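Here's a solo chain for you in structure tokens, the form predicted alone.
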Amino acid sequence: MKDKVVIITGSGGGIGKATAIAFCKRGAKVMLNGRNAEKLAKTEELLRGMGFTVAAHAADITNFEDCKILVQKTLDTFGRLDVLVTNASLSMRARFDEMSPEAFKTVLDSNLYGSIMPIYAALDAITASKGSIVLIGSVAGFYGLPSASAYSTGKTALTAFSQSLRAELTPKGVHVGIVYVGFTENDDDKRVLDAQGNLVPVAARSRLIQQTQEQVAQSIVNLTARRRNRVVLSAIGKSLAFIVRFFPSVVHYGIQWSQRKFKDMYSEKNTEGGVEP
């Protein structure tokens, strides 16, 4: 990856920031992106302090005009573009029947158009360099999960989108890959959308089932460098991919069982005067 120029959307923090560091360690030059200009500037300063060649541009990656400016700034700064990693997205925690249409659309737009618009903007430059387009999917895209309908829908759509792109762009020498990310450690300030579209903290998860951001970032860089089509991360992700493919009914009944279990648990807490679900 030495001297390759990489755009990573959503790289002000989290997996995106870790991925930027991983690419830089392999000799790449990185254009950072995010919507929070202050947070982005701090990440840029940190990476420059580590001796890496980076620049930053704040942009809404669901907006095509913003994406065109992001790509042009990259070309003006570094002279070329070799890799686009569409990492930025919003997650959620809400039942569909309780979620506002506006909140649903916001999550879906982030996960689907948040990849499509940057790719539209970068396509000519990536084709010229015979570079790579890397989409960040999720194991939530293998099977629609409760309380994550918009997120699962967007991530599932990315699979079909990546397949169409690969069929069209491979003859032009462009690599298209997708990384299916599982449970990953989050920054403390990570937020998701609730039913009304408010930002709320991520639900707590056991660290035993989570990969580190650095592990995920390394997998993204490796897929890019080896020009692989897809990779599924974590033991849980690989198991889920296998079960969904060959035993989908097992996943269905497992989800139904877990829903009943949590419903019973919350009912017991409410009876005892505990917290509301």
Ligand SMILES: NC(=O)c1ccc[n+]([C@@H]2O[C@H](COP(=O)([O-])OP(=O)(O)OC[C@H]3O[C@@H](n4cnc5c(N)ncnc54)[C@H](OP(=O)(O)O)[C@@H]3O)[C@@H](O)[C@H]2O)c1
Given for the second form:
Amino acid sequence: MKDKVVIITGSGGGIGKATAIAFCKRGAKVMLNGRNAEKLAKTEELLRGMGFTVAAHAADITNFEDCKILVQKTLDTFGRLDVLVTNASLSMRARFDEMSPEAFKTVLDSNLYGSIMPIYAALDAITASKGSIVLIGSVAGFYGLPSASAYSTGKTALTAFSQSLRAELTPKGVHVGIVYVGFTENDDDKRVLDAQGNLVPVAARSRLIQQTQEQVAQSIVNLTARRRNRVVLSAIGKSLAFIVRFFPSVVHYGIQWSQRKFKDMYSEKNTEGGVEP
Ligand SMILES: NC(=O)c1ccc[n+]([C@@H]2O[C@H](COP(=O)([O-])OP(=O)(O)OC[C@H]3O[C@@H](n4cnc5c(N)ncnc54)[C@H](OP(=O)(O)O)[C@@H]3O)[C@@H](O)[C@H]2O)c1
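Now show me the form predicted in complex with the named molecule, since the one above was the form predicted alone.
Entire complex below, previous chain first.
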């Protein structure tokens, strides 16, 4: 990764920030991104203070014009682009029958077009460097989870998209990888969308079922460096991938059982035992 230039969307905080640090530790130069310019500036300052080569540009990655500017700023600053990690996303906690169509569209846009638009914008530069496109998926993309319909829909679509892209770009020497992230520790200020489209705090959940952001970041860097196609993270993620593939009805009945047993966990009012992926 030495001197490789990497854009990581949604890297002002959370897994994106940890991934930026992990790439920098391997000698990469990183363009940070997010919408909140203040948060982004703090992260940029922190990483510069650690001796890393970084820049930052606030942009909404669901907007193609914003994405083109983000890529151009990267080329102007660092002269090339080798890796794009499409990490930014908005999660949710709302039943479909209670959710407004606008809220559904916001979450789906964020998780689907929020990956596709930056890739459109970065395609020429990454093809020129024979670099990598790394999508951040979720175990919620293996099976549609309750209270997460728009999120699961977006994450599931990323699998097909990554496969089409890989089929087209492999002959051009471009690597396309996807990382299926499992439950991971969240920043305290992480927000998800409720049924009315309000940003609400993410519910707390046990550390025992979560990976650290640093573990996830390391897996993202490893997949990129080894140019691997896919990796599934966490014990829960690996188990779910296996069960969904070979025993899908077990997953269906398991979810029905857990909704009856842990009714509150799926409620919009929930503040503990969160299931937002
Ligand atoms: N945490 C988990 O348990 C978990 C599980 C499975 C998968 N994942 C995936 O891992 C990735 C990172 O998750 P996370 O937990 O780190 O989430 P997070 O803390 O909410 O971070 C996401 C970042 O994306 C940015 N963002 C959101 N919408 C954006 C937009 N339209 N344009 C630009 N930036 C945008 C946000 O910053 P601004 O508000 O400044 O825009 C935020 O810093 C996501 O793809 C998520 O789906 C996470």
